[in-house]
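Presented below, as structure tokens, is a lone chain in the form predicted alone.
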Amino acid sequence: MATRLLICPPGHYDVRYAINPWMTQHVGDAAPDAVRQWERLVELIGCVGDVELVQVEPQSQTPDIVFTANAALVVGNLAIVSSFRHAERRREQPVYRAALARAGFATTFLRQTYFEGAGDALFDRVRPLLYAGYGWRTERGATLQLQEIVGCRVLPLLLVDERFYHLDTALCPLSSGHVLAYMDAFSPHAQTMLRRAIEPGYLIEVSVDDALRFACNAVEVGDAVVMHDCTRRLRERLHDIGYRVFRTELTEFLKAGGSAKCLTLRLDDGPAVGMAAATA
């Protein structure tokens, strides 16, 4: 079965404002290679696995709409659309909601809380578990509401390093059961919860060098992992557990604090147990 991904071309992408530390140093910078890098990413994803791409049309007043991971969290046929913390991104919400409705999803929002979709909420691919990051963008209250909706345990994880402002910049669950994590992005209590939830040998703690290369912000398609870059050590570790690793330059998007995973939203998503039952 093809992996369905929501994508949006970077037709109006640039760094116009600063809402994270990556953007601060690049406000006003041109992004001349953004289209080329995005097209190469999309081409690569299509080459390494079976994918179906659903496209959102770019909008002139939404430069960050290219980062479709923040559109929503998909749970089966329901899309929980983001409620962005920063006003600069709120124009994206109706565009995403309309695109998801056209793609066949029922849509909803969380109540009176900030929530930034699959940027801060990631289903484990084997365990009936949703990792839910909060602190910089998503609020703690969102994790409590998600527990009422998603049909599996929600693990709330406090993010403490502003460079890793979304969960998907510091955590990457894989279908093998392994989870990539940059542990220093999390509070001590969150680190303890991760080590309790993930069996020894399955938690792959990445270095700060890999984290700053956005290695955790990777797209998994079948036995392929697509990312901007990583160290040789991490590449060999992924090879050892059965993955092909593909790197593609995404420097223009790193200027805004995003990479491969940020540029995609998985549409065939939900709790691991539910997904297994649906395909049995």
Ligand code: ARG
Second form
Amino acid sequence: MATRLLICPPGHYDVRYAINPWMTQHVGDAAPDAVRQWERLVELIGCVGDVELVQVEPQSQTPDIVFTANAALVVGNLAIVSSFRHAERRREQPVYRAALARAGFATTFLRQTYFEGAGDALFDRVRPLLYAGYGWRTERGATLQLQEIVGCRVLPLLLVDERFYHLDTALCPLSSGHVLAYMDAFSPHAQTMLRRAIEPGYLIEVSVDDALRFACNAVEVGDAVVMHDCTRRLRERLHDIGYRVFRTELTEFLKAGGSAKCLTLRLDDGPAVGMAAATA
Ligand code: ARG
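Mind pulling up the form predicted together with the named molecule next to the form predicted alone we just looked at?
Full complex below, order starting with the chain above.
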């Protein structure tokens, strides 16, 4: 079955404001290579597996709308649309909502809380579990509301390193049951919860070197993972567990604190039903 992804071309993308530490040093920078890098990413994703792409039209007042991971969290045919913490991104909400409604989803918002969609909420692919990051963007209250909606256990994980302000910059659950994680991005309690939830052989702890290359911000399509960059060590580990690894330069998007996974939103999403990895 094809992986359905929501994407948005970088028609109006640049770094106009700073709402995370990556952006601070780049405010006012143009991103001349953004279109080329984005087109190569999309082409690569289309080549490595069976994907169906749904596009959002870029808008002039919303440079970060390219980061569609933050549009919503999709649970079956429901899209829980983001409520952005920063005013700079709130104009994206109605655009994302309309695009998701057009794609056939029922849409809703959480009540009186900040929530940044699949940037901060990731379903485990084999365990019936939703990892929910909070602290910098999404609020803890959002993770509690998610518990009422998603139909599986929600693991609220406090993020403590501002460079990894969204969960998808520090955690990547894979369909093999393995989970990439940069542990220092999480509070000690969150680290304990991750170690309890994921069997030791399945938790792949990445180095700060890999985390800073956005290796956790990878898109999985079939047996391929697509990312900006990673160390040879991580590449070999991923090969060992059966993945093909593809790297594609996304430096223009790193300026805004985003990378491959942030530029996509998985539309066929929801809680896993089995425990395949644990019993394999
Ligand atoms: N500049 C954007 C922001 O700070 C980048 C978002 C990256 N998205 C993600 N899912 N990590 O909101």
